[in-house]
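In structure tokens, one chain follows: the form predicted on its own.
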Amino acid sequence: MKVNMYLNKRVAIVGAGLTLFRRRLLETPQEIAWEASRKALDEAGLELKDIDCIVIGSAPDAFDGVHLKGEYLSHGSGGIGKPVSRVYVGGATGVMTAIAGWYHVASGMCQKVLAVAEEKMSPARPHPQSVFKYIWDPILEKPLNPNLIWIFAMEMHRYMAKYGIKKEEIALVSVKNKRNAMNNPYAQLGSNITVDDVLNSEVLVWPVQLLDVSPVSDGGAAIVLASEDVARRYTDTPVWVEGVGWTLDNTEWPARDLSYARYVEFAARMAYKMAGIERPNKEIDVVEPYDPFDYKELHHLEALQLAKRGEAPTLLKEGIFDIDGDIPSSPSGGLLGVGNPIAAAGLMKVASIYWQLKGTAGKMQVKKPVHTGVAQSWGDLMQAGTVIVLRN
């Protein structure tokens, strides 16, 4: 795959900050917005005055209930009197939130970026699903009155038939996020919860059952990006970002191999060109995949090159992905423990991945020394991929 970029500068991450990942937070979006980037703000050592440009990730404005919501947000994420920008791809939305930052450091245009995404999704009623009845193509679609957690469960469904994968192996993902994320203080559903639990919990569209499924939540997250000069002035640990990575696949999904994410796997090709990897189960130390159902994150595995076709339920069965296993996967609990503010949940695996290679995770902090990080989201109808590899 050919990558056509032409860098001016190295860009470091020096702060990140989280709010609270809850279903009917108190805090407006946009009190919501800047609790995140203050948090981020007092990491880097930064103030607001000392921001150059600031990139704003929110996915449909419904959610919030109000339109134009870049606009609005931006009180709350700092952007008055400055270049302001705001960036849209669904649920790939929070890491191409980074991406977007990284790109303003990158070209030279700016020294100092403040990347903020967040979601309010407890204002949608009855549910956020009915916020999608408005994605599909008019013609073609819309008379059918679909929902996603239809398209999901053919998709899921599609996976597991062509690889011969159990429920009982894609529930141990919900099993072991959900377990990672007691560990993270933001996180709104961490538990002990066993194979059996998600077995048994309410059918949605089947295969798709409850615990497959990640919470409707609030949130919001941050980080500050740096040109290389400015990021050894304000820390002795930056985290830089090595590779970056982004793909659209056909807009038409029923036209798409629903058993492998090929959008993931062309966005990480272009991230790993660029970081110089070429054996990603061997150089990868740690990895955030976007998991909003379970299937999603051995789809995403598959995709991000760390497991064959069909194989990383094995791998995951033995343990690979395990905190303390030899490639760790959502050690933050990800979005199936954490929550699902949609682009609020990109960004916070990206801020994960930095606090990871800083070493300041807490107990979050997977077991084996780690140097190299990838966070990974994806969305709109499916078809949107968003990498970026960090390094220390």
Second form
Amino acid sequence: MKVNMYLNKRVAIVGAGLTLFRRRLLETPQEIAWEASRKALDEAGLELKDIDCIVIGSAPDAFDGVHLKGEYLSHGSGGIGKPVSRVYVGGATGVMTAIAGWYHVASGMCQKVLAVAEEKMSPARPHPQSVFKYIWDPILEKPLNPNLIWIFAMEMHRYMAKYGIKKEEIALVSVKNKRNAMNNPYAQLGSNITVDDVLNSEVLVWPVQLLDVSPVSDGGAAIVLASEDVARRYTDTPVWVEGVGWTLDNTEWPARDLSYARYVEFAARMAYKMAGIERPNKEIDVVEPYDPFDYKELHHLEALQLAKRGEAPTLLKEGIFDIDGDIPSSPSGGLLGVGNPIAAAGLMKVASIYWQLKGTAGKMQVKKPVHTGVAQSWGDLMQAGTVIVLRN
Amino acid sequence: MSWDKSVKEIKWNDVMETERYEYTVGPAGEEFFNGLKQGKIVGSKCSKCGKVYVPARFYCEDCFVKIDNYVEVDKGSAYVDSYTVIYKDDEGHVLEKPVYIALIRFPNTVGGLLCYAEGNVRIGAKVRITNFDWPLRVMVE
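Since we've got the form predicted on its own here, give me the form predicted together with its partner chain too.
Below is the entire complex, every chain and molecule, led by the chain shown above.
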């Protein structure tokens, strides 16, 4: 795949910050954005005055219940008097926020960029799910009054049917991620559950059950990116952004192969090419795939070329994706364990990989030595894929 | 505050329409609104640059540090920064009496409050806060 993209500067991540991920945080959205930003600046050893530009990532305005959320969040994100932009590609926004920060630096336009993602899903009543009411084709789909869980249920079912995958095998993702989340001080839903717990949980929309789904959450995440020359001045352990990829598949989702996440494959190929990765399953040491549903992690591991099509469940069962496995997957606990404030959850994955590569992930630190990590997010109406490759 | 309210548990098969929003005022907002209940205007003072924010803010947007220092602002010093006059309601019906909306500020503070104003409303005039329920009502002397 040819990508017409020309880089000017090498880019490093030099700091990251997270807030707690919780249902109904006391803080306002602006305060959540501020807390994540402050922590990222502190870790980078920088002050707001050092920052050249701000990137804000946030999913639909309707979650926080404030229209023009980029403007609303800008003072909490340190944007007053600076160039500010907001990116939004649905659930793929989190990693896109990091990518947008990256291209401000990679182009040579800015030296130090603060990238902030925030989501407060709790204000919407009766349930934040309802903000997706108007994302459907108004003529072909809306008359059936679908919701997102419906179409994920169809995707999951198609994936299971095509490769003969059982629910027990998929439930292992939820078990693994919620267990990993127990090591994560920011996590909302760390717990030791069993496959039976998942299979016995309430059926939402068959085959999706309650413990197959990530929890609704509030939270913020932020990272500081810097150009190579600047990064070396502030840290001895910069983590390099080696490759980025983002693609949009056809929005007509009923026309797509529901068993395979092609949008992530395209984004991954772009990022791998930039990073010079030829054999992803040999070269990638740790991965944070987007896991709002348990089957989705398997879907994305396959699209990231870390497992052959339909084989991710087998590798999972063999322990390849465990925290002490060959390719630890979602060592942070992912969205299933940490929580799913959409944009913040994606940037949390980038921050987690950054800490893994820096060796400061604490109890989340994977057992093997790590040099190359990948974070991925996905969204819009199942069509946007974003991938970032980091290396220490 | 809003997070104290008990909320009906939502099932997946309930009607899924965003019917309303319930917002949090945040820790600084809580100080401000609790202050109003006692007839006080509460701001917060940045320990780094000394700016006083009204209403109280959780962080200083310039220094980017947390603010823990809440201060009572002299409510007698409020003045009209600007105002406007509303003649029609949302549906375009002419109001019986025009409504004055004023932006009031306090000297040496950052921020301002929108409120209903009565009296001889004019820019720069001193105001007296007559009702501390939100939105505030003020009388221009």
